[in-house]
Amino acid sequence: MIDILPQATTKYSLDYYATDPIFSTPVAELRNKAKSIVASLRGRTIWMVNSTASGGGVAEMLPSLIALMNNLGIRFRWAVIRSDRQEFFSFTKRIHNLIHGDTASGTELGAEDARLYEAVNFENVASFKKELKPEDILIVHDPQPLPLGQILSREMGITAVWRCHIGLDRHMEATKTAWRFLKPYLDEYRHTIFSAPEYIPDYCADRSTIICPAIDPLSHKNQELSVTKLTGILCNSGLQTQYEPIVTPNFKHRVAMLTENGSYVVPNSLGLLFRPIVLQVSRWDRLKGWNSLLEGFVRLKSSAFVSNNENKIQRKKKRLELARLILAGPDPGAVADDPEGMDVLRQIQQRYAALDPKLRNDVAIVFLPMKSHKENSLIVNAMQRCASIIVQNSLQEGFGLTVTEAMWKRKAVLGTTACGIRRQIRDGIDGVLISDPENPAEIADKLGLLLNNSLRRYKMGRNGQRRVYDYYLIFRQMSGYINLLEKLI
């Protein structure tokens, strides 16, 4: 039942990173740290288990992490639980929402839920046990496969670690309900990993480690793009009309844009190379603040600028006139563990269809193809590099790798005070934070502040890239896992 994925590979080895003056120091430090543990782990496999192989930050991080850990001499593998029972993913989405304090999808977690939860995980255990040895180490990601680690720990004595990527920095009845429900499944786990100390429930406090998510700077999503390659990606994916011959062929799977009547078209020209672009790339999730961002942009477009300098007034008016909002996310049918995607999209589409036609031309709702991880990553990379401002208007955010990616690309980021985002962005230094992501007036005000101050955007982008280098590159994350493995063995 469980999917054992092929051994992850990465485009570049650690040797390649080490030859780059930017990465040579962190790679050397990482290798030195790993020396003491590689021999001790010989014969053991470290298994990463989650609920989807594509879509979302976990699936984004694991391939590079697993490949580079193997390159370091520590055997890592990746397994994904499977289920055809849609009610299972609806239930685990409810847990996800409750942990974030969101009660819109329901607040009750009862015995029937527990039976479904355990049954799906038990179905995955039988095939997985054949791959495991008692001395292996299991790192289970997020709530969906949580009972699997409990079962394997009991039946095989395997060391199980739970890695939680979500959380809320406030204790509410909704979060307490979720953590009470999960506690029995966590009792068998030897250790837990969280992205922020604020997320740790009391009963995990004495067996927890903080490891921040991280990006691979040379992955397809984060690598530098020459002008030729960037424009080639835009044309190959359907985001830009091709005016000149291009060496590379069109992608097999092209970008689609939602129209006001609900149909999909290849956009061909979103003005990414020419217009001021405000971009948000995320899952179609209510907690990502899509609707209030759209309302904020509408307010921005209708605002008037006041200045004593006539030339400045004209430039600001022209910039505002040309500004375009792009809301981009995955094909919702391609993300198996997020059943709410279509409902969220319907809400966005209804508001989009109701816009004045002139305003509607300045908003694009874009679906990113998911069938090719490489093509998807290159498309996101190109779009982020074309943006003037990258937004992450999350009501709650466990961490927010889209923020990390934007900062690495020296982009000004408009984020919120959600815990995962404010841990990355220092307000006014690496980006700008919104105190209320559901307040369109504040969003409009801060978008205007960034849009009309190119020097400020540049400085924030420069500071943001340095912050990612210091704290959120993959070498730092690997070091955290090595420290944990040393404790476990």
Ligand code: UDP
Contents of the next structure:
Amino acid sequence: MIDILPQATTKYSLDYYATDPIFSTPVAELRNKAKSIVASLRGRTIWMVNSTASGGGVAEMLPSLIALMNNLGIRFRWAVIRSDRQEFFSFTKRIHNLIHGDTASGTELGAEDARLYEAVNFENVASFKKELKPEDILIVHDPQPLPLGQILSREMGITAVWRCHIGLDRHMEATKTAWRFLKPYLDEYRHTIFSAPEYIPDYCADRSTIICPAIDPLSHKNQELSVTKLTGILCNSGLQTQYEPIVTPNFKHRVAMLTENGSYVVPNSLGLLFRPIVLQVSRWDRLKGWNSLLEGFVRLKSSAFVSNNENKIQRKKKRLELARLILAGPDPGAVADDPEGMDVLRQIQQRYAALDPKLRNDVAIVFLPMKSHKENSLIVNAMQRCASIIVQNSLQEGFGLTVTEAMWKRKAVLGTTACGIRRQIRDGIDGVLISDPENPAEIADKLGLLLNNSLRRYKMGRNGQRRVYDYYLIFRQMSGYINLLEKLI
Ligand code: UDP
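Following the display of the form predicted alone, present the structure of the form predicted together with uridine-5'-diphosphate (UDP).
Okay, now the whole complex, with that chain kicking things off.
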């Protein structure tokens, strides 16, 4: 039942990273640190277990992390639990929302839910057990596979660690309900990992570690792109009309754009190479603040249209007039089994269709193909590099890898004060923070400020990249795991 994924590989080995002058020091430090435990871990496998091989932050990080850990000499593997029971994912989404203090999908977690939770995890245990040795270590990600670690730790005495990627910096009835429900499963876990101290429930306080998520700077999502390569990606994916012959063939799966009547077309001319672009790339999740971002942008543009203030510098006016908002997320085919995602998408579509036609032309709702991880990553990379401002208007955010990716690309980022984002962005230094992501007026103001000040955008982008270099590159995350493994053995 459980999927054991083929051994992950990266385009480059750790040796390659080490030869890059920018990464040589962090890699050398990492190797030094790993020396002491490589021998003691020989013969043991560290299993990463989660519930999806693609989409979202966890699936984004695991391939590079696993491949580079193996490169270091520590055997890591990846297993993904499976279930064809739709109600299981609706229920785990409810836990996810409650941990974020959001009660839109329900406020209760009861005995019936627990039965479903355990049954699905039990179904995955049998096939997984055949792969495991008692001395292996499980690192179980997020709530979906949590009971699996409990069962295996009971049945085989295996060491289980829970890695939680979500959380809220406040406690309220909703969060308490979720943590109460999860407690019995967590009791069997030896240790827990969180992204911020604020997220740790009381009963885990004496067995938890903070490890920040991180990005791989040489992955398809984050590697530098030459102008030719970037243009090639835009043309190959359907984001830009091709005026000249190019070396690479079209991607197997093309980008689609929503039209006013609800159908999709290949965009071809989004203006990514020409216009000031304001971009948000995320899953179609209510907590990503899509609607208010769209309203904020509409407000910003409306102010530009009515402006006939002669004192305004022409260039600024033009910039505002040409600015285009791109809301990009997974192709609806990839979200079809996520009723909440479809609902969010419908709401955005309705608002888009109701926009004044002139304004509608300045907004694009774009669907990214998810079938090829490489193509998807290259498309996101190219789009992020074309943006003047990258927004992450999340109502709640455990961490927010999209923010890290944008900072690494030296972009001005407009984030929110959601805990995961404000831990990354120092307001006014590495980006700008919106205090109320549901207030279009504030969003419009801050977008306008950033758009009209290219020097400020440049400085923030530079600071942002430095901050990612210091705290959020994969080497630091690997080092966090090594510290923890040392403790466990
Ligand atoms: N992402 C992507 N394609 C999409 C939407 C998102 O590749 O259509 C990626 C995005 O670049 C980031 C990850 O998915 O790497 C989302 O991680 P984040 O921590 O921002 O949010 P999560 O989805 O985990 O809540």
